[in-house]
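There is one chain below, alone, in structure tokens, taken in the form predicted alone.
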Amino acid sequence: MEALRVSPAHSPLLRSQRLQSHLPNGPQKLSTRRPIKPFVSATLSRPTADVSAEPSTSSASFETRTTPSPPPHRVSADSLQYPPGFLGAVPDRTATDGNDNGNIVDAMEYLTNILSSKVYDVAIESPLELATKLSERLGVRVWMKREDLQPVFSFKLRGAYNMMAKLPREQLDRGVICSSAGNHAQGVALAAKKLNCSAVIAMPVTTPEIKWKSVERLGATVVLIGDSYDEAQTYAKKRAQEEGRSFIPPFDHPDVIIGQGTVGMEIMRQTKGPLHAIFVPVGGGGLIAGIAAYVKRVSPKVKIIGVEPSDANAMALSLHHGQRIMLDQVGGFADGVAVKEVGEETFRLCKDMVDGVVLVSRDAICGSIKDMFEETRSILEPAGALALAGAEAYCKYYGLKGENVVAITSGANMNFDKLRVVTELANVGRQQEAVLATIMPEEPGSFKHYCELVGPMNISEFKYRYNSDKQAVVLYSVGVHTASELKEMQERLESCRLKTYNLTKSDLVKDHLRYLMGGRSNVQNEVLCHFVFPERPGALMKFLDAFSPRWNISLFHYRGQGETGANVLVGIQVARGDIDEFQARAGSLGYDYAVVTDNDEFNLLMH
């Protein structure tokens, strides 16, 4: 299919506030957090049929927006970073809008409308179950609520099917449409099945086959269509305008909310003895908006702590900021949740109930995705295991013990090209493995000495190519260990002067430079650049086509990691004169890309 090529348009819906420059000098402390008010700021304008008869794509109508607001600032993700486990990005609630009378009653609405909601047509009410293993191991009272055991495998189909349910049988005669490259794509195919409808779903050609087959076998019509979510999202509302369909928005409305919201409801019911936090993975925000919605006003003691990936960060910067703000860039790797902009109804929601948020690290994903398995015989996406990595590192950085603790997993869509990553890189985020760098003299006996410092130590993984006469530069990984044993080797190789470096959290020596030992080489004007590849045909030659023959590539490390964009590591050789003309190609080629050619592991392990 003809790929539609449209730059992404800016949400009208964001609220007209000065973004605050400033980042907190180092992490907050907990008891600096003001109480949490037990109502709901936000306003549930019309009812989902007096939105939907009209053929609109805008997802809702809140009476909130009178005039268009500014284009959201852009961020960089790494603008605001905290160890594991802190929690960051706490709400400040010291301002009031005057109108408490009104909130209590938006508040009402939404408790209402979630226990009176229809999910239960389609949906099951998931399980809670104890991690026994990891209750045991962090000494607290781990609960997974199981919505990864939903008919689709995702808590997606809740707020997709309460929206629906709520549009007039001739809306629904129209047809609906969404945009999605996964988990709420099939929520929308089942609801339409359901409720005897048609449905279009609109995905980006880079969506693994095995996602968009499923909702072809739902009965839906999938159009592949754009590089990008954004792409996708511009046909499928203009779509709905031009055949009078229902655009259903994959978390910013009241209804997807409400729908979401019945997990909360369910936790609330299964929870037996006081309840500490509940962990939700964060996207958009519709279901930690929806499940703050019932919880906080049934419970207002119980903790509602987000989890997002470290490197899409989107709510927690926006509550930093107190408004909404747009990433530049986004992390891939857990694809459910990796959302540039975060709702606006969503975002109004949290800012009043959310407790803040936990960041986690890739590693610390694919941890959990193993702590499942070993749990359940179960495997989770991502996204699904985002949630029970944050209540780990959370309990872990508080010292948490003897509570109770829900984490939500919240889908099983896993794509199986990407469990190959998640094994190398589960030891790694459990703290079970360590990637190290050690440089010796080349001279015999020097590796012997080496292995005879290392000790007991289990060397998992080595690699060590001749390059110079002088120093040689080994890499290597350390299996099982505890924190003092690592500690305790390094100092033994420094004590006899062989530097060693910790390059555990390293991203590009781990997806890159541990495939690479052996080809160093100085090379003269090389800028090195990480690029994010749309995984379809013709990316490459795009990409050739930008850059050769005008500039010699002198590296190129491509490794598909079963996501919708592809880690590459190029090197090309570009003269100093040059370097505003490759700038401005490499902008316009539309992929995420970052020059780290000062990167200090590059430098290290290459040069």
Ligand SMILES: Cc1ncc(COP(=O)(O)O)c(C=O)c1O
Given for the second form:
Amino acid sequence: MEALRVSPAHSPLLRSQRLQSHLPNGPQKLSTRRPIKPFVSATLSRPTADVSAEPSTSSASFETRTTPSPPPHRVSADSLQYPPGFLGAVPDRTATDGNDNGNIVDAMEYLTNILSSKVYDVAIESPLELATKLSERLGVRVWMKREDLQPVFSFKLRGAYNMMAKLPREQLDRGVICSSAGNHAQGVALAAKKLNCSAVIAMPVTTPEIKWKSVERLGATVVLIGDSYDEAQTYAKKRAQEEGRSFIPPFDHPDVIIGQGTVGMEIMRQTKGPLHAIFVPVGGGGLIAGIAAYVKRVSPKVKIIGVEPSDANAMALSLHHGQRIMLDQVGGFADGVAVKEVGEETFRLCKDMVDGVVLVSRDAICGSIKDMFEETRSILEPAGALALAGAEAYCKYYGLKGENVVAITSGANMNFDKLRVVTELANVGRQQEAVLATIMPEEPGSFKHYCELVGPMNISEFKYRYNSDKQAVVLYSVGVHTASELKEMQERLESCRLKTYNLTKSDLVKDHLRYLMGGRSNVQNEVLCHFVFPERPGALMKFLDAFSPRWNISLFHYRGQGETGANVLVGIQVARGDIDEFQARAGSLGYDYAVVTDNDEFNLLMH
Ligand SMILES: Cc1ncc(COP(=O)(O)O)c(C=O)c1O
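Alt. form predicted in complex with the ligand, vs. the form predicted alone above:
What follows is the whole complex; the chain from before opens it.
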């Protein structure tokens, strides 16, 4: 609830967020809340000049590449969507990128460096375990590479340690620095402890206390700075220059990629039979690039498949366009992979070696967290469960049977507050629960009639409130065992003229409207907006300063999800003539937002 805490005075460390100030035409569509459209409408928009890319510093052992890459184009996550499990973004290997061979790092060099990496000073060789229940369900042997069992509960220490262990002692003595709100921070802190050097970790002020405290406990100095990762990174790079510290990037460096590549080496040692594919969660691309660099050399037939959330698909879009792009907005649920732009070196390797990318929904990720809990009693963080969700969706989509597939369970640093959302969505994600609305006449006996028609289905949630003397809308969830029983129930209701809508896929319903049911009314000139508030004190007051008392706020629903950005649904009464002024004020606020006034579910449930 940080976003709703009103801070009496802003901390000097707080800076205003600039997420949207560069966007030309007011509100942008929020990528998180869109229905999945079939296939692709991806086009490139204008190049980005205002946000610098992570520079690719070459490792001492690799040749320096000289060709500077063009500035990335901005695109929306929505512009490339395909059904869950479909293998999209398959790189076009016939295209050339203008790099001459002299500039291309030899993949063999990656292989030999991975083989001689020293990550085992800090990392364990994580087990490769069979997911027995999931395997039975799918008819495929699904192996989990348990990177969630690493000392800091994710694979990230491999890359950080590998890079730091290669630094000369004099450089280590000047210390290291990185920017991260997550697992990379812990990896660098642990590696610094092991190598006996000082580490500064710059984290956005929005970082949950549990995360920065655990970094501090490892002996690193934490600096909370800026509202966003970009601001923390700018600070870290500046301080690196000023103090001569070595900057340790989270993914875009050959030595980091090599460290992550040791995961691929272990998988190839640990598997017995032939492997169909390895599913890898993708953020900036360090893990998948490292795994591909090893596996494609020793066993080129094994598919290396990236998995991304459908609202954080920077790698899929980059592979699709054949060049790195920058997402205009990125979904934050799987915070470990919420990256707007993949690395330069990671992209170069992925373009050559990755077989494609599978996209999965937030619900499916929650379903896989539950699967993992049922298999092992362990709780994965969303990014950690991503590959499992991708593997399951892929096996179902292609009807794969009898094969061996590996999914990297990459991390277990779960923000406890997120568990509430996970438990709410897990059954939907496993297609075991559906969210529906039925319109029924407001007359005695209709509720009983409705219950008879629902029949044996188990109702897990039911919302009804008297609204008009003609008809009522009820919102409810039912447990589902088979798709046909849901269809049959809908047919029973419809045949008695009880119009029924399946709202299971609507994030607006699942995040907000199901909690607002009962307050239906026609509010004049109501503009409905979905805002993402930064989770920090004063965020609400800043929002209110922008709109109140100029306009009346007619609806407000906040839903904390344990993310750095809080989901807020707002209704504001804005007369037609004031829309331009409203957009200008909303834009200058600097919070991501989308206008959703015409949303069908909103009109069904709230008007
Ligand atoms: C748990 C987890 N999984 C996957 C990733 C993605 O790794 P990469 O950025 O190397 O693609 C991260 C990145 O921090 C992570 O923390």
